[in-house]
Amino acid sequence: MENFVYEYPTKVLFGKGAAKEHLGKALGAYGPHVMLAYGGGSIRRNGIYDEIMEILRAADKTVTEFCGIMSNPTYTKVQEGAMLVREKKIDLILAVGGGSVIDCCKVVAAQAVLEEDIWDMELVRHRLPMVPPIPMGAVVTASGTGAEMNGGAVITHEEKKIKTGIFAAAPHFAVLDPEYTMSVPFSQVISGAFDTLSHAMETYFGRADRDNVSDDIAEAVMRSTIRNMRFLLQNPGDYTARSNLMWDSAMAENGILKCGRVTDFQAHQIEHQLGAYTDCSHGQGLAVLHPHLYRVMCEKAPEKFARFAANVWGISGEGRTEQELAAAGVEALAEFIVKCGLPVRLRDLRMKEEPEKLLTDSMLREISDSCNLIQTGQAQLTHEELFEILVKSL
């Protein structure tokens, strides 16, 4: 295995009624100004605003809202809630909501300590911050994205086309309660779970020098994310299979499948540039691509991928080659994600504009040539095979 070291900053407060259970006492430790940071809305009309609210009010916080953020948070965003942090002297940022809410609450966080900007910091100068961001807490209503468990973050530059990660701030808490995600709309609970195992997947295939204990465990958090997406296809309701992805979702994204390891996250490079020029569903547009972007990762590298569908889709080897055992394991993805009802093509996806419009070649090319490419995953691409992979995908 690589050096590691680990260390793990957000305290998880889980299960039913955890919010009631646990939030005040954890407000305790911060001073009266408190940001409630939210999106468009949602959290009013399903209750859980008025439940925080009235935990707040019962610790005697003074509450300054920030809400508004979108799917995809900007940058122009962020530096909207930064000023907002410093006007009203904030003592805690509470972030309610899913990943984007959270990411773009960790970069505010940050921002509004610092006297320079921070994507010129970390993306031209590749400099870290120094001072401590604002503390901030999660109350997670969308799970899928593990924002809660770190501090890195998502962020779309609109002007530059660029969107990519920044490391910001982790929550200093995180509420966890599959109940908050009982209102989500069914078709965003299967789309977060899917990142939640292509979180899994990314880090599985990195590359190793031998098999190692954080891909047992990789292996296990993607079984669980399969069985349990399964189980809510046939009942929505399922509150145990709700739980269960609630907690692989912060597994898979809380260092413990990356200790000893280098990853890949190749997917998620593409589908980052692909989000900056269409505004799409992060989730959808990595259902979209993992197919066709393993289909060209296991021919280059069959070993990993037969363990993998050994390992996690239980598909026998006896009467096939390596290769074969491989692409049966790709397969086995694909067809998983239509009985999920996920998007298998990219005009599927919905966009800031008709697909037609933005999906041209000359599009396509723009996406894939400012794509990082990734020297660390179980095969290396170059920016005309991510051009390809972005043509089949169509």
Second form
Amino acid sequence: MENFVYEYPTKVLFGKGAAKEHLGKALGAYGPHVMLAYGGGSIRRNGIYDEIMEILRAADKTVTEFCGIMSNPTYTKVQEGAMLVREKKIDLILAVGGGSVIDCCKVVAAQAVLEEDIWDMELVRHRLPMVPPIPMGAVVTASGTGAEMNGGAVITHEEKKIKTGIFAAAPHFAVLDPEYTMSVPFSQVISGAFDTLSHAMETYFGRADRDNVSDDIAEAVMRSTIRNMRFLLQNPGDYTARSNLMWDSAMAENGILKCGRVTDFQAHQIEHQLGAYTDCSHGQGLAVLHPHLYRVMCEKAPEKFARFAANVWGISGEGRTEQELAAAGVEALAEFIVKCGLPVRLRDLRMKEEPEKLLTDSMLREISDSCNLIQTGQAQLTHEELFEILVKSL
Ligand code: NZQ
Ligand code: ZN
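If the structure you just shared is the form predicted alone, then what does the corresponding form predicted together with ligand NZQ look like?
Full assembly next; the chain just shown is listed first.
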């Protein structure tokens, strides 16, 4: 195994009624000024807003609202939130939403205490913030990203056309109530769950390593995610499936699967740039890209893909060469994506403009050229190969 340090600062409050049971007590550890942050208004329609406000009132908090956080949160929105935190002297940021709300708040928490611009600091001058961020907590209303249990956040800089990770702030606590996800549109539930599967795969397909317990855990998380997605396709209201998926989501991104190994995340690099140019849904973008990317990767490095086919998809190696077994695993993934009703072509993704207008040859070239090339995956690809993958995904 590679050397590692493992430490996680997030306290998880999991289960039905978790906010009512634990949130009031958790709030007691912070000062009176709370910023309640949320997205486009789903929490006002499904009753979560009222429930959280009641808990905040009972805890004697003065609440400042920061709303309208969009999917694929922007750098501009982060700056708006940071100004509000400073102006209102906020003691705790409470992010109530999916990955987008949580990510935006993480960077708001870090930016609010910094003199300098966090984007320039990290991505231009390559320095990490040393000042402790404003404390934040998360109430997860849509699972999949695992954002609630890590310190990284993904932000889009609209002018620079870059969507990328920023080291920001890890939530002190995370409320995970599977009931809160019941009102999420089903396509988003499946897209979020696919994101979880992608996180586990992208970790697993890091460079070849010797026997590593993290890979065994990743296989279990992948199998559980696939099985519970299948249960949900049969019965969207299945509480057990939603609870498993919620915890799979956290497990895939809380660092456990990454202990002692390097990771790949090439699909995420492509999807993030695709998102920067088109504003498409993260999980759906990944679903389109993964099979095309893995067809190329498994040609170059079949061994781990053969293990994936056998241990995740239960495909027998009998009568197959290693290369054939590896390819069968990738095709099982592709068929599963179709069965889930996820999009399989870029042009089927919902975008900020007509896909035909956006997905031109020159834009696909810009997207592929602006992607980071991962050096630690099973197989290293070139910008030209990424471009071909995008063209095949069209
Ligand atoms: O904005 P509202 O009105 O709340 O609606 C949201 C949004 O439209 C809706 N929603 C959330 N909870 C709901 C609900 N609708 C009804 N009932 C509820 N209970 O769901 C829609 C999607 O929400 P969003 O937060 O955008 O989705 P997701 O959780 O998939 O987050 C995606 C973002 O996370 C980033 C992605 O790149 C993307 O920007 N990621 C963050 C990661 C991290 N920090 O670790 C890792 C991931 O790889 C990912 O990159
Ligand atoms: Zn993701």
